[in-house]
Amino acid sequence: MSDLISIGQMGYYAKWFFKSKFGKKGPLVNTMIINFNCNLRCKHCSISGNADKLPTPFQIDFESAKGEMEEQYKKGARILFFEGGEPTLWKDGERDLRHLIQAGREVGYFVIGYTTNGTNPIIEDSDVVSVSLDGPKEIHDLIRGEGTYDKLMANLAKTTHPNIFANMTIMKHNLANVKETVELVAKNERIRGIMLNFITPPPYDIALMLEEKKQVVDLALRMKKQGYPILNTTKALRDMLIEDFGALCQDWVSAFVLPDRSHYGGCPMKGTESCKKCGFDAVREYRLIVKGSPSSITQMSRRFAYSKK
């Protein structure tokens, strides 16, 4: 990356962020759910379990992917996130995740990355890769099925990407388990750092309780002083403790668009049961950001905000 596309990047963001606090609110970030098809069936998914009440169609098509692309660059949003499903089994005719990662370059955003089970090869053309990583090899089998942990370690040592992250989702399953992940990760020269989150339920069962979370927050910040690799910011680990985030979430920083081409502010759970119990990190540091944390916005755009090309 070149000092020139870095002050160009850095000077859009720091345009963005000066027109937010004058009311002009516009997304940063373009998180994409191409398709719910996946070849997996995770204990903590709650979109296998709830197959038959989802939008269709499954996946979204190629040109109406680049149509969102651009409507959402238009709008302000320069970072551009594809999720599942399992985003690596989109297809359309001869066309593939690499072509709409091509799409994204074209449009001109600054930063396109995907989420996966790491089931399949990683994708090189990314700048980001997130790779679900929920414990030791016999708890991630446990979670997201027997074999899956040997197929993302294979394919993570096959790749060269230089930005990948792994991604707990902290459940009754792994909850013992997450000191464990964490020097799993250290040790994983493949492996930049880990982002930790509670299942955002349903299903309810095997989500945390209050006193749970608390526990594994003190740990994640001692870990993350001792010097581990956690990329969650720690003023966001500490509101990981507010579940109720609905009130404080900035939804309007993140633009998230479905298969069927339905829009949501931040994600399509806000205003449910769901959302009373929100897990995810990501939320917390975009109000972090918003409110002009300097931690935030130094870690999370030295991870998330600058292409690696």
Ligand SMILES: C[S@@+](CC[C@H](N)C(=O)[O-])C[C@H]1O[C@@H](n2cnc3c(N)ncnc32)[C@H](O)[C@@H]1O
The other form holds:
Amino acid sequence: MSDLISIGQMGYYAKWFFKSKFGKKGPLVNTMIINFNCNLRCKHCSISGNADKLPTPFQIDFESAKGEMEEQYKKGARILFFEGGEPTLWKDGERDLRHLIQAGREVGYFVIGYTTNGTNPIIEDSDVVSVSLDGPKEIHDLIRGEGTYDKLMANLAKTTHPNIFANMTIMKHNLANVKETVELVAKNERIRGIMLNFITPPPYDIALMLEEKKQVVDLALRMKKQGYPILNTTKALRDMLIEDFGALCQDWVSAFVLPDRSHYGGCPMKGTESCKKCGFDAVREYRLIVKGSPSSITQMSRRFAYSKK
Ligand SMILES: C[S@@+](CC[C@H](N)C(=O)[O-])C[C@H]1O[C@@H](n2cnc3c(N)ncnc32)[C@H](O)[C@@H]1O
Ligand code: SF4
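Form predicted alone already given; the form predicted in complex with this ligand follows:
Entire complex below, previous chain first.
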């Protein structure tokens, strides 16, 4: 793995940034929900908890996925992220997630990644892998189901992938376990760092109050200063306390494609109550990048946009 970006790619990112400043806004990231299927039923999951309200089909087919990759590439996207459901369960005949990653390379994406619950082996072909880790064993299992922590750790132990990050979603169940989870990541040789997020409701009963979020942000800022591998930038952590992020969201930075090939600028929650209460760090980083924040630009690009296998 090299953290070095080619001059051509750096030039592309710079051009994208300056074009966006002059009103030519287009996506840099293509986030593709390739399926809604999942082998888990996590307590906080907006997808598994709403299966009856989701549009069909539950999975995009290979040719349509490739078509969407090409379409968003033409619009400017160069970073491709596969999401779900559980992306490692995606299949179309003989094809699996590896074939989608390969297709993304053929289209020309600079960086390709996916997010996973870690219950299946890590796919080495991906440039970046984001594994969900919601706490130490008993808490992770409480949220995600018995045995999920051990499966994740066993799959991490088997991989030599050099660019794996943890993604933690903080809710009532793991509010008291943030420090422990960050320490766990710091000790794990296979994980390079952790991204902290708050749950985006629904469900509302396990969402956090502002005072609780403040405690987490203070703790994260302290731990980051002490050198713990928290990937959220300092500014974005502070922005996690903005109570209504809806109007601030630079939703055009990431295209969002669903299995039925419907498209959204940013995310399908736009304009809803969930959008106001959005707990995702990435959207704060996108806003800071567009504003020209040096720390978000350097840290996010080092972690994601530069990360070539
Ligand atoms: C929807 S999952 C899809 C990928 C994979 N199944 C996984 O769990 O990592 C992507 C990420 O969104 C997080 N997530 C799910 N529901 C959420 C919610 N209501 N608010 C914030 N994050 C959520 C998950 O914890 C996971 O890290
Ligand atoms: S593993 Fe991911 S998609 Fe599946 S229920 Fe959990 S958060 Fe949702």
